[in-house]
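Only one chain is given next, in structure tokens, and it is the form predicted alone.
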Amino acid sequence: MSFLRINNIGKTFLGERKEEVIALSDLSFDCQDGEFLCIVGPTGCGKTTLLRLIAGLEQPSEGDIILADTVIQGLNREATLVFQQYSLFPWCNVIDNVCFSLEMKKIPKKTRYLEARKFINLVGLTGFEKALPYELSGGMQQRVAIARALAHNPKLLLLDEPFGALDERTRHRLQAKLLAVWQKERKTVVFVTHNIDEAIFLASRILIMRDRPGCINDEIKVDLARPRDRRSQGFLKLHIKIREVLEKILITNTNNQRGAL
């Protein structure tokens, strides 16, 4: 049985003039327990909307989201969403940011600090427990956000382009760190990105979305051994394959726009 099932999801919004805007339509896929699933697609195809639906921050207009055989209705307390923006509390130091969900659960301070330090160490920030967010680099802040998400102990970790604002070298380091955390914790991960290289480096499987409205266009299993060499022939061939699919989606959208004029 699939751990996460997305069944014929649709999402419609009201536009500025009260017209209906169909963001997602007839979108379906499964995700297995412990899988690292990446989703790529053109800007505006509904990737972030999909994550918000899975997290229960918004509700689908149609279809069901099922996690561990339970239909998600309202806020999904078994999932944690990490945004591209770090979303840290600026008045709290690292350990108190990581402890936030544990504090909300009324866990005693000594116990939650012990638990938080485990995840701070896991993301490589031991020694920075007392630092405030403004004293950290962007990459370090994002590691705090990931540690905080893990401390919540979610069944499902959702990441919305968490490394998109970082330089390439920092992004590569954090990709490797995230993989090390995933291999240790074996959380189920759904990771949204625009970056093809990032998706191939991280994913067990890649879903490619198309837009107008958003739905799954292709599914690609990544069979490359880990750790992955970005310069290998297998990596480069997969990169070209995904890029060609995205280019076809772009050409189709352009032709459709011209036909509508």
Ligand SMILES: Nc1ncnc2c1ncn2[C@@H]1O[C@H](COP(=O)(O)OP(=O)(O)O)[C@@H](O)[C@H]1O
Given for the second form:
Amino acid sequence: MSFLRINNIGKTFLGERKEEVIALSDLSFDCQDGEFLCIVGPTGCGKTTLLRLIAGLEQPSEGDIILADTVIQGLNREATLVFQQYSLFPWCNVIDNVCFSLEMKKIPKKTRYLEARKFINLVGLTGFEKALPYELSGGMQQRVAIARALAHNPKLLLLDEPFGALDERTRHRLQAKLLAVWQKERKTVVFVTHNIDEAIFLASRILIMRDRPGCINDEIKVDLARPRDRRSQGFLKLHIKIREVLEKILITNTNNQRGAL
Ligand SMILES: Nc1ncnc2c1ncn2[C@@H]1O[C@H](COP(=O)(O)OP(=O)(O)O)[C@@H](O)[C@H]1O
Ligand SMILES: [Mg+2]
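Swap state to the form predicted together with the ligand from the form predicted alone:
Every chain and every other molecule in the complex is listed next, the one we just looked at coming first.
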């Protein structure tokens, strides 16, 4: 039995002129407990919509989403979503940002500070507990966002291009950090990225989405040993394979658009 099951979901929005925008259609996949699943796909194929549906921030127009045997209805309290934009409270220091969900759970101050320090340490930010978000670099802010998400103790961690705004070196460092956290905490992760290299470095399995309407086009298992060497034959081969699939999707779209004109 899968930990997370996405069952033939569809999502239709109403556009600005009240026209129907079919963002997702007949989309299905399974995710096992403890898996690190990456999702790649062209802009606008519905990656963010998919994560918002899993988080319960939106309801599917069709199909259902089952997490640990329970159909998600309303906000999914077992999942936490981390966005690309740093979504910290600017007026709270690092430890209070990380404590946020613990405070919501009415955990006493001493216990929640102790718990928060554990996650701050896990993302390598010990010593920055009292810093305000504006005093931190983008990469550090995103580490705080991940610590905050982990402190909530979700069964499922959803990440929407969390390192997309960072420079390459910082991105590589945070990828390694996230993998270490995933291995230690044994979370199930669904990670959206448009960066092929990032997906191969992180994932146990990669889903490639296509658009118009958004659905799963391909699935690729990544069997490379960790830590993965970006210059290895296996890594480069996978990179080429995924790029070819994505290029094919783009070419099909361009041809379809031409046909429609
Ligand atoms: N709230 C909304 N109202 C109308 N259309 C939306 C809304 N959210 C997303 N869409 C549309 O759904 C499609 C998928 O968007 P999104 O999930 O943001 O894609 P991605 O994250 O892959 O770039 C796009 O065509 C987008 O314009
Ligand atoms: Mg998006």
